[in-house]
Structures are given as structure tokens and as C-alpha cells.
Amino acid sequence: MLRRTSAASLLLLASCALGRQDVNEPIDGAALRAFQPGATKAAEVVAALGAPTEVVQLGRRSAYRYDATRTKSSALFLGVINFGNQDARQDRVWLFFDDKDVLLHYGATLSTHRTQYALPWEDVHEPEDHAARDAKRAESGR
């Protein structure tokens, strides 16, 4: 009888939690693809992407950094045993301009769309999952 009561009370203590945190808007991939090195001006970049997170002076040249972070957290509470996981991914773009504010080149990593809710024993780096999420982001531009 005591075992059944203990097992039943343990089930009553079981719960789960999900959380999500976003810092900045995901970077618009379609806007990035429209930028043309040698032609796009810094003002056009700011009009398309908004204010940069950081501006770095490189002599008479400059570099703009844009970033966004998405974090998804999940937890399973089983009485005294708890399991949790957090998956954080980031979009980051560096754009380099000459002394006349013309785009020279840029580099980008776009992965905020790959964040997943998962528990510690799940793999959040499966190529099949990424392919589906990458295709969805390519359709939407974000």
C-alpha cells in the first residue's frame, strides 16, 4: 500500500516546463542576398536591416555587426530527479565597408531557426531536422 501511495504521489509531483528567449529579430536572409558588394551603400544596409548591434572603425573603413539569438529551454521534473536542456543559436552578420561607405564584402551565419525544444538525451543536431528548418526559412526569408 505504501509503495502505491509513494508512486502515486511521485506522479503528482511530475511536471514539465518550456521557455523561449529571443534577443533581436532574426536577420532577413533575403535582404542579405540583395546586397551587392561594390554597389550597396551603408545607408541601404541600415534601411534594410535596421541599426547595427556594433560598428567598428577599421582605419578609414568600417564594419557593421548584426546579431540575433534564440534560446529554447525545456525541463522535466520528476520529484527529486530533474532533466533539462537549453538550445541557443545565433544569427550573425559582419558587413565591411570602404572609406566611401560602399559594401566590400560580408559574412553571415544564420541559425536561429534551428533551435529546438529537447531533453538532454535528444540530439538537436540531426541533419534531417536542419534541412526542413532551412527550407522553411529560405521560403520566408527569415
Contents of the next structure:
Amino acid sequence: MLRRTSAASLLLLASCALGRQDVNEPIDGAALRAFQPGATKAAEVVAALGAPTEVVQLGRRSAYRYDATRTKSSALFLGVINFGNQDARQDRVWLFFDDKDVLLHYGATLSTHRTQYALPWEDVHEPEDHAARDAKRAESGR
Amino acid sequence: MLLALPACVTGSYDRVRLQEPVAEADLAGLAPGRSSLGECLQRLGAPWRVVEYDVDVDGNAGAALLWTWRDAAGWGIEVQYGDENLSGSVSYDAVTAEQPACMLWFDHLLVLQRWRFGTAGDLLPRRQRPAPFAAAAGA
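For comparison with the form predicted on its own, provide the form predicted in complex with its partner chain.
Starting with the chain above, the whole complex follows.
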């Protein structure tokens, strides 16, 4: 009887929560593909992507960072014990310029679309998961 | 005395997954002394942080690039207690551990010198003030 009452109380107390937080707009992959190392100037990058999140001096060179972060949080509350999961992925681009502000190299990681709601014991970010989400993003042209 | 206070104890199991990890295998094709910055960026994507490295008096500098990630899970416990006059909470979070990271160093020609795995706290320099050569040249 006591066990049944405890189980019922636990169900009454159970609840869950989901939350999503976005910082900055996802980066436009199509805009990145237009950049040409050796030709594109820093001013053109800023015109296309807006103000960078950070500018780092590298001697006479410089590097610009653009990023966007998506965080998905989920929680399961069972009274005296709770389970929580937080998954965060970024779109991130670093562009390296020479002393004349001409693009030398850039590196991009576009992953905000891979963020998932999950519970802590669930496996996420499997390759097939990523492939499906990447394809969807590619279709959208971003 | 403490036991007499009305208290609420909750346990939690939390997992935090941040960013994409860099594995040793990802670095397999890179060669110190030969691989360019562009090649490394192509293979590893964008780093989390970039810092100035090895600046000389003429303003030539290398760069150090850091990738960091986290997939950690652990138990935590929170104790809350209090009445109208005294309240507070104590918590312990086992998930908060140092974040794994990988740093790559590039010379003045932006050619890969070396890499190292560790934690972000160990690999990132404590101070990241830009080199003063420009101010000195202008003075």
C-alpha cells in the first residue's frame, strides 16, 4: 500500500521542461562560399556578415570571429530526483586577414542545426543524425 | 541545530554536451612543419578561440588556435533549508569539470608547429593582451 502511494505521489510530482536559447543569427553558409582567400577584403566580409563578435590582433595580421549558439535544455523532475540535459552547438567562423586586410584563410563550423533535445542517457549526435540535419540545412540554402 | 532546520534535499543527474570534439584521428593527416593554417581549418573547422603567439619586434606573429568541447554527465545534490529568518542552499555539481581541448600552434608563416591535447584552462594563456609593437612603432 505504502509502495503504491509512493509511486502515485511520484507521478503527481513528475513534470518536465524544455528550453531553447539562441544567441545571434545562424551564419549564412552561402555568404561564406562567396569569400575568396587572396581577394576578399575585410570590409566586404563585414558588409556581408555584419559586425564580428571578436577581432583578434595577430601581430600585423588580424582574425575575425563570427558565431551563433543554439542551446536546447530538457529536464525531467521526479520530486526528490531530477534529470537534466543541455546540448549546445555553434555556427562559428574565423577569418584571417593579412596586414592589408585581405582574406588569407577562413575556417567554418556550422552546427546550430544539430542541437537536440534529449535526456541525459540518450545518445545523440550520431553520424546519420547529423547527415539528415545537414541535408535539411543544405536544402534551405544556409 | 542544523538538523532541526526544515530542509529539502534533491538529487539530480545532469549531462552537458557542448561543441564537436576533436579526436586524435582528425589530426592524423596534419604534419608539423608542412601543414598550412588553411589545411588545418579545412580539416578541423573553426576553432573556439584564436590567440596571438610568438610576436617579434617587427610585428610578425604566429597564432595559437584552440578547439574545446564537453560531454560530461554526473550526479549532483542540492540541500535547501530555511525559515523566515534564515535561509540558504548548498549544492554540489559533479558535471562541472575542466573542459577537454586541443591547441594548435602556427609560426609566423602560419605553418603548423605542433599540437597538444589538455584542458582549455591549461592551454589558453592567462593574459591575452595584444602585442605592443604597433604602439612602440608609432611612439
